[in-house]
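This document opens with one chain alone, in structure tokens, the form predicted on its own.
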Amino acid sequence: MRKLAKTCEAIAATTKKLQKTTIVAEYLKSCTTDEAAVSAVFLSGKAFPAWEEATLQVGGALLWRLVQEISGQTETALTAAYRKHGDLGAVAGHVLQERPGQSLSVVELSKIFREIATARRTEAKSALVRDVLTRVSPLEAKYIVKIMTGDLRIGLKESLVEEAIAKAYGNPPADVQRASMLVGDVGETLRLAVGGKLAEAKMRMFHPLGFMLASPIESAEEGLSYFAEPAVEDKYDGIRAQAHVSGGQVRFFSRTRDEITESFPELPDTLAGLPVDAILDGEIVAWEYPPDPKQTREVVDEPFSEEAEAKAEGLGQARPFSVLQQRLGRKKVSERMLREFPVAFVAFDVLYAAGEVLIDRPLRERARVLDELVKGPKHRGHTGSQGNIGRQGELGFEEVERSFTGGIVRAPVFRAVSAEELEALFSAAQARGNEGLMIKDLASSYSPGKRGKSWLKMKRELATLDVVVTAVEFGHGKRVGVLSDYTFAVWDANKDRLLNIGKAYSGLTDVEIAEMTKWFLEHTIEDQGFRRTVEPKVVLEVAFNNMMESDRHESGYALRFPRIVRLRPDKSAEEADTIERARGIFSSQTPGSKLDRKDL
């Protein structure tokens, strides 16, 4: 572990990606295969391979207490160290004492991590973590804590680890990346690379792939400027979800790759009848059922027209995100909730079917496969596209009590050949209560985890940012006793550091604030009395009227009248916006004066 820690120090010391890759490759070649496989996972910032469901369940508060206990430092001294280093791992490396003979191998550490993950009681976890931190050197402790908190922050993404594996063992980088995507385990991928067996990598079901992402556009004209054949869909106000179907088992995963099946127990039966194993991409939305569940209509393959729009009706429609929030994160869903807040899975892509990975095939071909899949007895009313993008099926509800039945919707797809038609589709989508439009290139492949110009999203609203909560404060008046005032940040250009950009206290419900208060108390890094710095893991969508330059925050900007639009549990902290996004918003505004602290 000492050699890995020194390697991490060297990686952190350079900003050059090629040099980082070279350092990792040389380290891996110096290790045994077992050591290298475990190290590859650790260097990706994880305690366990991506496909595994194991988690350490060790919070920042527990780690803070143990570091203080082992180091013998006072709370004041530890707080000062944190203010200096800004990272709990770095604090551990700074305050713990060097003892002769301290060390732990990466393979041993991997085994202990599994013991910690399976330990059910906090006392047992605490004892195991204490044992680890007393057996290693301060430098090792620094990176062990970083791995445990999922906050390695040495400028090394998993994609660079994959490149290093390719470099170390003489494999094409694309082959390593594809194998890693399929098996969901960079350590297993390394073993395949060592043995020259990358081509043998098979899709591991119930391991979520990365989601293809869309780029925002500002106008209908821009939406038609990137490719000649746009497929146009409504942009639904739900949560992105990936459905894995295999052997009659169905599981749903969020964008953060967490399983969310238990929150939507009515949905698995809807997909369990698919004729082949498959992975579908779509959106889970709160759904308003049509008056007659047997009603079926279709959208034909034609440019936008009033007639085509009329044929889109009868599918039922999505309800606001606030309705869906009633279902999020619940381990048990009552029959009342099933009745009052029914949901549907709106499928719009297929990544894998019948033993074939489809992501390299163009969207028009994937759409045909999806049309063939989403039909049959469990999907009554689906007509299929018969090879043409645009002709769509309907809700697939079975003939049982409608309020208790989940459904699958094949997302209606339109075509638009002019900005006027795209504007009309946009207005119609918003009239149906949806956020806007998705505009997709029919010739595009599916790029997991990447954002490009093949998928575009068209929304019109007040500017918003996805931000990470870095600190919280107790409220006033009726909010005394709860943490309701949130300081939030965006990433710097390299996504190595969070830069505070604002503070908001309005937008969440009392129930949400109470739930988040509990979470923040359990994930406090530094208790400053009325204010707490917290683990940077909670993502918010924040709206604001405009943005001004300001010396109040590290980012150099301040938001005017910020308010919380929603919690984004479907997004990881790494997916929050960067300072470039903030600069872009600022640049698009009419030039204004610099904002002083007194103006906020």
Given for the second form:
Amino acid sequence: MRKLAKTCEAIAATTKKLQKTTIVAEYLKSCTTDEAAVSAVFLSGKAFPAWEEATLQVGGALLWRLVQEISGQTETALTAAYRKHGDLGAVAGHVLQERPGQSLSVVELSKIFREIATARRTEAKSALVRDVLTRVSPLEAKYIVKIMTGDLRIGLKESLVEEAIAKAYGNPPADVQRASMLVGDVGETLRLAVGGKLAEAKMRMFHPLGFMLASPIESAEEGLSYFAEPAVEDKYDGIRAQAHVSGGQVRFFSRTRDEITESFPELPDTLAGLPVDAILDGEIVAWEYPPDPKQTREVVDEPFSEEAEAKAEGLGQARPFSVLQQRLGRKKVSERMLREFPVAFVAFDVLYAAGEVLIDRPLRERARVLDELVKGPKHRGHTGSQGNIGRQGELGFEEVERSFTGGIVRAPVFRAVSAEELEALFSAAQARGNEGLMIKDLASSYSPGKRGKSWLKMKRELATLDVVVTAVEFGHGKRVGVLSDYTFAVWDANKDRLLNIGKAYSGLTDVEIAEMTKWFLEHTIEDQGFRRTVEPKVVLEVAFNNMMESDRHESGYALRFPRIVRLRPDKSAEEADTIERARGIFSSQTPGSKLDRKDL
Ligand code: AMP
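Pass me the form predicted in complex with adenosine monophosphate (AMP) as well; I've looked at the form predicted on its own already.
What follows is the whole complex; the chain from before opens it.
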């Protein structure tokens, strides 16, 4: 671990990507394969490979307590060190002491991480973490704490680790990247690279892949400027989900690659009826089913037409995100929930089907495969457990038919060749209650985990930012006992540092505030009485009327009338917006721009 910590110091000391990958490659080559494999995961800032669901469940508050206990520092001294270094790992490196005989290998550390993840009780977790931190030198502790908090802050992303693997073992970088994407584990990818077996990497069912992401656009003209053949879909306001269907088993994964099947018990049965094993990409949405659901299938080549529009209407329609929210965060979903807030899986892409990986095929072809897979009456789901609704006396047979709970819907695909057509589709999407449009390049492959210009999003509220909460305060009036005022930040250009940009008094429900209060209390890094610096993990979507240049916050901007649109538990802090996006919004505010027209 000592060698890895020193390598991290060297990586942090340079801003040049090429140098960083060279340092990592040299380090990997100096290790045994076992050491290199776990190090690759650690160097990506993770305790476990991406696909795994294991998490350490060790909060910042617990780490803080342990660092304080082992170092024997006072709270004031530790707080001062935190203010100076701005990161608990660096604090640990500073205040812990060198002792003779300290040593821990990376392989041992990875074993202990697994024990920590499986330990149920906080005392058991504490004991394991204490043991680790006393067995290592301050420099090692610095990076162990950083891995435990999920961020090394040395400017090294997983993609750079992949490049380093390619360099270390003489493989083409694209092969390493592809294998890593398929197996969802840089460590295992490294093993394949060492053995010259990258080509053997296989798509694995129930190992979620990264999600392809979209870039925001500010106008219809911009939406048509990046590629020749756009496919246009509604932008549904729900939760992104990847469905893995194999041998009659169905599991759903969220963008953070957590399994979310339990929250939507009505969906698996419908998807289990797919004719072949498949991985689908889509959005889980609260859904208003039509009295007699008809067609699900929509052909991608269909030109923009009223007919396509009419078909889209026959599918039923999405209900607002607030309806879906009633279903979230529950361990057990009651019959009443299933009945009152039914959901649908709106499928818009297919990554794998019938033994074939499809991500390299153009969207045009993937769309056809999806059309074939999701057609006919399957989307009608099953009435199954609904049989007893009638007995409860509220609903008759007709309503039973109408209120079936689960379904898969193929997202209708439209075409637009002019900005006017796109605007018309945008209005139609909004009239259906959807957020806006997604504009996708029919010639593009599926790039897991990448945000590029092959998928574009055109949203109702142009000026929303995804931000990370950095500090919280107790509210006033009826919010006096709860943490309801949030200071939030965007990333700097290198995604190394969070820059505060605003503060909002909650736009969340009382239940959400209560849940957030509990979370923030458990994940406080520094308690300043009325204010708490918290672990930067919670992502919010905030809307605002406009943006001003201001020295009130370190970002150099302030927001006018900021309001929290919603929590984004589906996004990790790394996925929040950067200062560049904020700058883009700011500069598009000039008179006559699209943002002005939208009443900002
Ligand atoms: P945002 O969450 O604002 O970054 O917008 C991107 C998200 O829109 C995706 O991650 C999906 O969850 C969601 N989305 C809704 N409808 C679609 C669609 N038709 N195609 C792709 N993504 C969609």
